[in-house]
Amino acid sequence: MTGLSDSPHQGVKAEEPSGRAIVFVIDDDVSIRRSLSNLFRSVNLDVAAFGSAQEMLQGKLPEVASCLVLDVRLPGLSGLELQTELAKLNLHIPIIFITGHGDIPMSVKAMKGGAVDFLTKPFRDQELLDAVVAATERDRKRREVEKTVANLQSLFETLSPREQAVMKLVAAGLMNKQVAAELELAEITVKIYRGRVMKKMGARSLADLIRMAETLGICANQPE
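Isolated chain model, in the form predicted alone, this chain only:
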């Protein structure tokens, strides 16, 4: 484990992530925290364990793939209440609920809130590990998508307003002549703008540019 602790009083530091996936554990039973921490470390996962939801919220989450193994019943803020609070904070960490007192309404509420799994104690180690692997992989993919969108948005913002307008219309399927008519420009001017857009966006083909526009959600509607 690198730079993270299972001490319930140490906040999570964002400055020193190892790059490996991190499993956050919140359970008010210290023996369970230690047992789960040892299990996850045995498969080369970093762990940060806490005795309450408030202790986790005091820290800042590292920018690496992660998931949260969360007891439903906790002192202070409950597991389900923490799930709601994380959603309000726009923190999309996948959650695996564990409980010794599960019931159907509780599990339904958790899953509707976006939980990856809801496990009732006692559960098999492999069952929990499988859920953790699935959760961290989901988070890894989400982060990759968000990074791609952020990079494309940065490139799009380097375009002039006119170049942005040309990109939207070209991505909507309009030919140069149609774009020229729509923007009241000469067709040769549209070709120049289009070339600049392709270069600035790093698009290798029209299909590539269209995919970028779709990812950004910026395609203009075709005129009637």
Second form
Number of protein chains: 2
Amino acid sequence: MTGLSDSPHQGVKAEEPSGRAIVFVIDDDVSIRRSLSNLFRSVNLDVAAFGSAQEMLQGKLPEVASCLVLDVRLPGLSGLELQTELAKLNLHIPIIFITGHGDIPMSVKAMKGGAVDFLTKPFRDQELLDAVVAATERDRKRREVEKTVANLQSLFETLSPREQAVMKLVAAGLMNKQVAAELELAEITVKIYRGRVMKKMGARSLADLIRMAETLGICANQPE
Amino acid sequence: MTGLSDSPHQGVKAEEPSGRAIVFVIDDDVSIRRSLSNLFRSVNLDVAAFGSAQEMLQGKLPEVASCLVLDVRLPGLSGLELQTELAKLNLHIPIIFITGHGDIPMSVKAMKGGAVDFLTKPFRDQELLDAVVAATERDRKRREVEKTVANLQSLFETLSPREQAVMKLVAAGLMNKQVAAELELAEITVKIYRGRVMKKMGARSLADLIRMAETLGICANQPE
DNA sequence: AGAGAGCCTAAACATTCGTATAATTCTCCA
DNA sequence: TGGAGAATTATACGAATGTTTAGGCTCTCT
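Swap state to the form predicted in complex with another copy of the chain from the form predicted alone:
Next comes the full complex, this chain leading.
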């Protein structure tokens, strides 16, 4: 056994502060990029600045909490288009829009799309900083749950097909006997697999296993 | 046995259409109230119109899916203030703002506060109708889960204090023996209570009970 | 005082669960 | 061809769970 007592599941840890965070700044105006970068660095945030959405999409997103600060109006891909693009790519980095010439429908679309804030120039530095803090915090939490789910998912994938099937049915509340009937196995076989499932998943109790199945979205549906 | 096969829990029913829905309209302009009311009634929606936020707060909210359509600028309580007020009262009716003289910060605040949409005059009827459909649908779903939780909660409250305690610990994954130690009871007593819990909660399996505990937010925390 | 309700325990039994040992069958591979 | 390694089953035993029957205890309500 490699990692024990290191339950990847439902860790209700103490509230860590946000730790390290990166702010991505996208603006075609160099002076704005620079002043925003300085502002963020002054409060101990890391910054990566780009002149266009495409540039930013080239690179890859980091492994730490981050957020995006961008002007709605950009050369090439606009801010809102970037938001749509990121959503398509399943990248859920929180976005803060800033704009000098926005309108209400634009702001509403951005907010509906999940933006954290939509600031109009001129704004006070503190407003932006507050938004950035909120955004990185949101991202940190999202990453946390995503990591938990990913851990569980990879654990689940280490199970053999039979073991996965048993886990689904057990999590659905079936007795060993019923699971055996469903899978056309002997009850003893189900017991063996069940034991292996508990061990491989690191579940210390049935309750534990059921909650794992819950967060994995396992419902024992789809006949085939 | 009183109610069987009538599980109040996790009903994955077929997608019902929205059924009946009520739209609350608040605007100080009588002619707007009338035209909005006509619009909604033309698509088979029930309507209740008011001239001010206070009037609307007098009455009580209905038991069916509903939403709120209101102007940001209102006599007395403004639209945004009403939104805040409703949030304080824990009334989560979805809100659609319409306005003739709004600005971006206003719309952003509304959206951050959970508004479904924020439309600027003039808008096409269809835009508003789409928003209303989305809003009532959201409300319908919210009511559904809230009803489920409320049902479970009231079931849980029919349990005696001991039974509740046993349920918490069982849901936490403890064995009967451990539960008994924790509560300073004999193991046999725990078994009795456990059986009663299953029966009273209508749980057909331990998995069922654990999921109920999950949606009730029972974690067996707080020492006392 | 008496009836009833909730709380607690005991003894006994049946069912279910978990694990260890051993055996069978099958595939894959050197 | 022999063997490693899975998937599966059987036997057997110990531990945990669930239910029934029975009884004692302490309240409250009437």
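Residue numbers count along the first chain shown, from 1. Rigid core: the largest C-alpha set superposing within 1.5 Å between the two forms. What you are looking at is a predicted structure, and each value in this text was computed from that prediction instead of being measured.
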query: Chain position at the hinge linking the two rigid parts, options Lys177, Val30, Val43, Glu144, forms compared between these two forms; finding: Glu144
query: Angle of rigid-body motion between these two forms, smaller part versus larger, in degrees; finding: 15
query: Rigid core fit between these two forms: Cα deviation of Lys191 in angstrom; finding: 4.0
